[in-house]
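The chain below stands alone and is given as structure tokens, in the form predicted alone.
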Amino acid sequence: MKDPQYGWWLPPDVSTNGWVVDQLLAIIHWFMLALFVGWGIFIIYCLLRFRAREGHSAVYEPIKAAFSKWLEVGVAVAEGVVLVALAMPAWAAIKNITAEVPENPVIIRAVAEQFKWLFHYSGKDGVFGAIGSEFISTDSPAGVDPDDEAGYDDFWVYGLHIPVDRPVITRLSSKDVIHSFKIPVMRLTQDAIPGLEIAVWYQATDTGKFQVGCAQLCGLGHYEMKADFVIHSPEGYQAWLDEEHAALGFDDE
């Protein structure tokens, strides 16, 4: 397995719908530029032509001129083109789970709290057992209900671990205050937020360690508050599925 390569540019991308949010970056700033530079040869053609010399002084009017306004103009509905014809879809292709999301998906709970994170995985039955704040506690950290039949066979690691060129949707909480969960390579970002559970998708093109983070400034410990993010083949997913189970005493069956 690929060890994590970043470098002095953008992460590398591993992802599905990486390519949409790096091309958003990409327009966004070669625009910024063009502002950048259109507007800096604007202030020193001011301050030369305008600049203060003997038998000139400032006029305090505003400017009458047409083609500053239809630059304006102009700038306002390139701003409007980027937002709607870029951005917006950008952000629904991502977001909307029940519209984009191929079948078959794996669904890990993600669990945030100071200064660490939790994935909550369901057994081989599939099925997650009931969850409650009442339940948390030091041997239930993900707060199972232990009357629940169907979470006897959960577990817990404080890794994200899935495999390649399979749909994940990740369903993210809090214990305490607001996280934000970042993954870097799947050019992914989502607050945590306590009281809520939020659900994200994304979906890995290769294999290899990489790391989570938390983006939202979280208390003290937040320089701690990371964890590794694997990427498995199929076979190596299982196989991982299955060193856990047995870790954990459950049979084959």
Partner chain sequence: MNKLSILVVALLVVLLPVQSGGQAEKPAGTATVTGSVKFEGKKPRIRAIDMSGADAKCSEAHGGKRLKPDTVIINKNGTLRNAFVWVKSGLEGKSFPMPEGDAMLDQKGCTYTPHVQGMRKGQSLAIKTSDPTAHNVHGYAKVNRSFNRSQPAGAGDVSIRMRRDESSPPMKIKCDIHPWMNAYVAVVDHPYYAVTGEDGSFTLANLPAGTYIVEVWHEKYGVMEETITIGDGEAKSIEFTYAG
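Residue numbers count along the first chain shown, from 1. These numbers come from a predicted model, not from an experiment. Take the two forms, superpose them, and find the largest set of C-alpha atoms that agree within 1.5 Å; that set is the rigid core. What changes on going to the form predicted together with the partner chain:
- A movement of the C-alpha atom of L196 falling short of 2 angstroms is seen between these two forms when the two forms are aligned on their rigid core.
- Annotation: Cα of Y45 displaced by at least 2 Å between these two forms, core superposition.
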Contents of the next structure:
Amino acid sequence: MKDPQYGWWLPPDVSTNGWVVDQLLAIIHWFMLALFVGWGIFIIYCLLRFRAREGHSAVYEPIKAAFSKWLEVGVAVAEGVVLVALAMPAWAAIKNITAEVPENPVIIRAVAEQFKWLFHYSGKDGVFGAIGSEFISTDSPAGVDPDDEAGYDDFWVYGLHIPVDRPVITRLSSKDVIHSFKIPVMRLTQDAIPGLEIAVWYQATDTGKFQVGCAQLCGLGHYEMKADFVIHSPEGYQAWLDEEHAALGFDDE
Amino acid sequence: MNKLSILVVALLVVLLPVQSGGQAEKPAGTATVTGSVKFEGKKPRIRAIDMSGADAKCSEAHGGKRLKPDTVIINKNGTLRNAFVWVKSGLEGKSFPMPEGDAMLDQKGCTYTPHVQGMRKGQSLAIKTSDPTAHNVHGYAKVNRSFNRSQPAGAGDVSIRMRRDESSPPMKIKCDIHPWMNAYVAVVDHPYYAVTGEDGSFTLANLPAGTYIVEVWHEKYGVMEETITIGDGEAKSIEFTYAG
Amino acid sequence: MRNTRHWGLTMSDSHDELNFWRKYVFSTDHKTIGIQYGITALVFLFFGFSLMMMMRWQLAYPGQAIPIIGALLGDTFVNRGAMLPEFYNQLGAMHGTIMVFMGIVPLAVGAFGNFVVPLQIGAADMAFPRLNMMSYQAFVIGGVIMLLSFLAPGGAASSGWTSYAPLSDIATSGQTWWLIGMIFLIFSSLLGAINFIVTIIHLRAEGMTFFRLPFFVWSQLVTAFLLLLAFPALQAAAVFQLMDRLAGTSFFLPSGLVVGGEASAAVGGGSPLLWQHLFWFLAHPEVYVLILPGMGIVAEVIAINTRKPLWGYRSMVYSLVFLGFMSFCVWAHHMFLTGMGTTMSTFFQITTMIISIPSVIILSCLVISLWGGSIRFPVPMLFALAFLPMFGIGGLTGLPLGLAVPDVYLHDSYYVIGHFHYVVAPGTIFAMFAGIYHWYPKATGRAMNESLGKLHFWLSFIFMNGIFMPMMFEGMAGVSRRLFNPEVYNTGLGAHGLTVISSWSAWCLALSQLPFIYNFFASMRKKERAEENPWQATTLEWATPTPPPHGNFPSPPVVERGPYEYSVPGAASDFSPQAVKQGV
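With the form predicted alone done, generate the form predicted together with the partner chain in the same format.
After this comes the whole thing, all chains and molecules, with the earlier chain placed first.
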């Protein structure tokens, strides 16, 4: 069913970094609109004032050479300044997003395959089992060594669950083709590339249930490559972890 | 009686014996091999699947509960379910009547039913969907031609004709949209095959007398084989044991 | 007088009686080849557009049987008349491939370049007429292979027009056909590019200095260099991928791939990103291949219909050359999200911002050229004028995509689709229409109907925007591209109304082309001949008989002045042709 939060413009933003993206989008679009409207008015004015009609003829050189040169230089400089001025805050923003090392993060592996995301949690011990593509099997879709004790309490689920107000590092990898990890409400997209592991981090500011998608064509089921994205309260997250641990059913061994 | 009726009766007289002959065809033999597939050792850690994060329509079919996968199911009597047993050699050059209809594979609750099955070479596999969500049936064939077809909710059956033997190992069929879904189909050119069920037993009946290699295959534990010589009317038993 | 010898040769040729096959099918005459290119490319364009109309049905009415066509397609394409996702992906990949490589490039370069360039520079033909014919034939072979690939088991290529590895490496056999088709298409473009460069540099008429070349010729020259230097990268990549698929190499396959739960048999050690680098090294210059000839046509049409010189002709030329050069330095802005480091992304953001400057200068010059004119509004001028704001939207929306931070949100969304379609569809295709209406009287000796042309223009203008403007909003709403059914996502469900607007606009756009198609064929049969120089233009193509004979000019023209000498003070008429006296 249609969710009123999603319409014809930006979806809600529940991330700490999202405002940077939204602000830049707003600035750039206002700038674009101003340029477009400015040029538009100029064009329409020209078309009306200089339309061919009785008693009107074209002027060979309506703008003097010296003036034209200055105007050309002016256009170039203005463009350069405006664009560089826009690009600068962008770099700063990029630095903020990637360079800052978050403290006390939740680390989750996201393993992409045709056509689902699998989220691998390290379980109670907080340590991932040994990982390798040679361990991937029906029983171990995340590629955890079944003989590694550190991996006994690992679990993997098809929905992404995170706690609110705590940085989350997601280590992205892909088993087969290129996928792209996209969470619109986090203003986040990052390709998952086979053979590479790429980390992204983000932090949620509100709880709720959203979606993770795949933004890179990955085959005939690409459109179905979605996963639930659940942001829990800290207590809710702990309860969810406990429930997942209990569901493993390995404790009685 | 007009001429047409006479013609019809005449045709019936000619055709009927052929028909009845077909139905009353004698079995190819009278020997029987029975047995069971046992499992000893440590049970593997198999995690239950929570489908809810991937596709709510799948988990709703199971009342929101987690589902144990069909990969390794150890029966109460210590036998292994979903092992495929077949006569690997000894029947070369013989031909056997074809069963009527198609082999069926159903997609229900985002799992395949049956998980393992055998079918005859030349038969078609009709893949059906009973789910309110989209699937794709991806046959990772090594001998037959691979296929990969979408099957949206409410779509008609996908029918694939298997033209070659492919039973060691059987062909894997997978839904890539729901990566936990997989099934195995063995294509054999004779009717002597079986899949172990809830009691882990199998029966290969009506075998002609001869010496055979009987093979068992399990998706996780691989293959084992046993040679057996059997005469007309005899019944012999084989026991396979997998160690975990 | 370096081209006198060439003149002598072709002029004697022109007296030979050519049979039907030599004249129309295996012709070496640049005008015939240009027209062959034009008609073939228009047919491919219409075919590519039809593919998209089917996709638009699935997007607007997901899972519902496609009217009429659904019943005709086999069960590997549709299920009970409703499109299957694998078919949707094939349509998407082939729509892109056909429009770019078999539609716009052959139309812009093969058709307009071939037909107009030798006439505008005062040459008798292209420098290598046989190469020219071969280029067309390679294009047709490549095109036919592409179309036939729909019949391959598993259908046509389905990994997008970008064919990203490893998806394309493991795709069905349609991808092999795609690669072979691409190799022919690239071969065709390379032959054409060499020919254009040599022709423009060596066969200019006496007095036709570089700064007397019409802007259109400049745009073709720069385009030819782009094709020549960029396409080999894709040619190599296509051969690599073909070897990955057929010979078991692993150029684009990393180690440890697990496909469908089973370890891949490939040896590994390759890089999926290598494909992207090679592909975009071609494909970004390719964007300029698509747009520069369009700008050239628009410049011609604007100068003629404002009855005054182009404003800032020289800076436009310098910008054009700079643009061509810079287009080789920006390719990785398509790859910001592949995990590239800050240094790399900073470099490509800067180059991307720099490359926007020459585009802005060219566009500004065209707009300022309107000032002080005496503007006429024939159909080609309407299309040329519409090009300005449409290309403007396309260019401006490139800004947020060229900056890494907004790109993090907008990458691979409908915003990207809206952006590049504004550049190519209402941008380049409008320029192409301007060119068709403008040079039609030259090619056929008949004028196209103005009223039908205006109808065609206004309907196309409305519906083009109706298709692509909603996509910008869809992108902002967070809908990803290439989704068979965007309604699987909340974002797609929320923006579904926009999809419906786009779809209906697309179908209406198709209907809007009917006046054009009728006009195009019916005008050919008109009894009444068009004037020799219906637009009162100065450039050389209007100084020959219409349609131009084999060999183009009765005697070699001698050029005396620049290309845009309109409303020269003291001149007898408001246009002073480039060549007044004919050489001997």
